[in-house]
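In the block that follows, a single chain appears as structure tokens, in the form predicted on its own.
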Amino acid sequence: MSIVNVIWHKVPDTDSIISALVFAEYLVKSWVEAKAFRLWELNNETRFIFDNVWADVPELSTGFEASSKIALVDHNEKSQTVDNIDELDLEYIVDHHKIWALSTSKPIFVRFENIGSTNTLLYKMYSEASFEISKTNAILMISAIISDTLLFRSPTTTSEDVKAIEELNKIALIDDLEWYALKMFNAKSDLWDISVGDLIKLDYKEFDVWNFKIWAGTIETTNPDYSLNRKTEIVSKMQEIKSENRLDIIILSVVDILNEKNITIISDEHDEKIVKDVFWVASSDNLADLWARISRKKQIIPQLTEYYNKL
């Protein structure tokens, strides 16, 4: 039996990385040979988490041969996955995002739920199958849920996310979840040595809506001034990325985790008009105050998608 390669999306966040590891183990427990691979480097938050539990970082993949078996976790958008996805044998998708335009030539295993984290969904799958969760995986899964829900600050949070952390912490035994979450968020905010280009690409997702290309980046941080003080450099680089990738819009939201506030950097007048039309806020000096819109999945992308669907 050939191995199932479990992969997360390009430019991964903590939830996607840990989802790949946890789902690969789920498949192994289900008597399916599987292995998690990484397509990108870990961000500072995820590296802090892995160092905390001494977990091994998945092996880097430089590509998969045609007909290789693939499982996608935490994504299902073609522009966010491995480049030769059409040549691969897609077997599984486990995700908590909107369903996009991936098609298959045969029936596959698909599990989607409207919850705050893919790891919440994986917790439910483990529970349904009566699979044991190790202490290391419990800590990793809690970390992923904290990261994606911003410790329940995000509007994507559901009661199932809260329950999953409560149950997982019976195994993980983290004494103070608030303190642990703050350590995670501070690690995520440690961006002093990162280039402007990498800062913009730190956590971005590209979406195709009909013939329109949307690039929405996010910097979740406890120190928003660090990124906002580099605005001039960021705007210049965003304009370059927009031109090179033929994007219809590029935005970069700087999300203040602790104060639950979003200041979005906008590249040019064209995008300023779209942001005004979509979110009903005026921009000033390439900045738009989007108030408490701290969830890209729920409060940014659906609104932009609806706008472009009407054009």
Second form
2 protein chains.
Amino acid sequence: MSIVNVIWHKVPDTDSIISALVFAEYLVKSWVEAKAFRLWELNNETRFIFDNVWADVPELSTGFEASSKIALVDHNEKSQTVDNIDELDLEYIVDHHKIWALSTSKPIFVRFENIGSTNTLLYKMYSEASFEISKTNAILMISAIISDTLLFRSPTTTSEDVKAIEELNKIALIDDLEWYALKMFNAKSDLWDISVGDLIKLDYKEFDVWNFKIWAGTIETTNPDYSLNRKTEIVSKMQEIKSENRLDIIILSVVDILNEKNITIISDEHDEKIVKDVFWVASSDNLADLWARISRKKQIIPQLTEYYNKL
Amino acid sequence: MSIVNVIWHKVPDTDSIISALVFAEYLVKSWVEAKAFRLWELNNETRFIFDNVWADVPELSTGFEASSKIALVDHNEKSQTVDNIDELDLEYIVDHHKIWALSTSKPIFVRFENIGSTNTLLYKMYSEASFEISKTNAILMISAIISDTLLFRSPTTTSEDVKAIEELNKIALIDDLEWYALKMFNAKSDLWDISVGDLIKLDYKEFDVWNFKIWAGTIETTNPDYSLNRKTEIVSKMQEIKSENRLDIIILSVVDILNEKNITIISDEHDEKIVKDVFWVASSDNLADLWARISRKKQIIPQLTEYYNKL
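Having seen the form predicted on its own, the form predicted in complex with another copy of the chain:
Complete assembly follows, chain above in first position.
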């Protein structure tokens, strides 16, 4: 039997990388040969977490041959996964995002739940199967849930996420979760050596609604001014990315984690009009104040999807 | 909070009807208001099972208003569900079929597994949640798993289906499963008062592969001769259905449950050629011998899907 390659989306965040590791181990515990692969470099938050527990970072994938078995974690959309996905043998999906144009030629294993973090779902799957969770994995899974829910600040948070962290911390034994979360957020906010191009691509979702191409980037940070001060450079780079990728809209939300505020950078008048139509806020000087709209998954993407769905 | 309407596909078989009942009860036990609805009349097998345990058949739905909450069980494809699905608020899917063109504008609850019966998955979900299963429901769920796996004769059967029946029978206490299954199969085979049109539509799946429309009907029976003897009438009705529904292909497999054989009725030369290309069997007199290919889900639909995918 050939191995299942467990992969996360092209732009890896903490939840997705840890999902891949933890789900690969789940498959192995279920007697399915599996291995997690890295498609890209880690961001500073994820690197901090892995360094903290001395965990090995998964190998970089050099691509998958046609007919390789694949598991997708923390994503399901074609625009977010490996380019040759149609040639691969998709066998598993574990995710907590909306679903877009998902098709398979045979029945597969799929789990989606409307919860804050893929790792909360994986925690449930481990519990259901009575699989043991190591201390390292418990710390990693807690970190992932903290990262995706901003330690329960995000409106995507459910009681299941809270319960998962509680239960996992019986193994992980992290004394002060607020303090640990702040260390993670500060690591994530450490962007001084990053180019403007990389800053925009740090955490973005590109998705299609019919023929429309939408790019929604996020910078979750404890120091929003750092990014906002680079606005002029950022706007011109966003315009470049927009035309290169033939996007219909590109937005970049600078999310102040601790104060739960979203200031979104917009690169042209066309996009300003759409942001006004969708979110009912005027923008000025390429900035729109989206208030407490800090969850892209729940408060940005569904609204944009519905807007383009109706066009 | 509005109620979740739990529905099965347009052409209800035993597994799907019982899935709807059992999943609606699962939601209620999870403190979600829910109700199972019937979209069509029961077939003779399902009626036998419900009569046997004196269970109430779900109410007939008269359609769902826009924005009603919906749960799909035992199916996910648009061509198989209520016509106004795009206006409804899809919240749950529990299924064991391939996935086709599934899109949502928000994260939802989804469970798919590659197993013989949706009720096996529901049994697992009840176990995971430690929900009690009544004796009536245990008998219904066993009946559903028997129906979909032909009591383990179908190649879709997994060890999970076998285990689910074993565990459920600790509650149901059915003495002789083979004898009970034979009673079910005989009830299903009792087709003497059915018109040719209804015979073809007894258990069919219509599905799209891109712009191709495919119709795959099945008659699972202990008495294949009864249907095969009406071949001439059937072929002419199939031609009518094919042109009315602008189908690219229509096939009707007569599956001899006890001898595990599939004789498939084909209505014209165009379809004969495709059946030959896909399954490598010649047909004569509108009949193709598909040997032990008794599972539509595993041995017919994936092959047709791949064929049309490559066109």
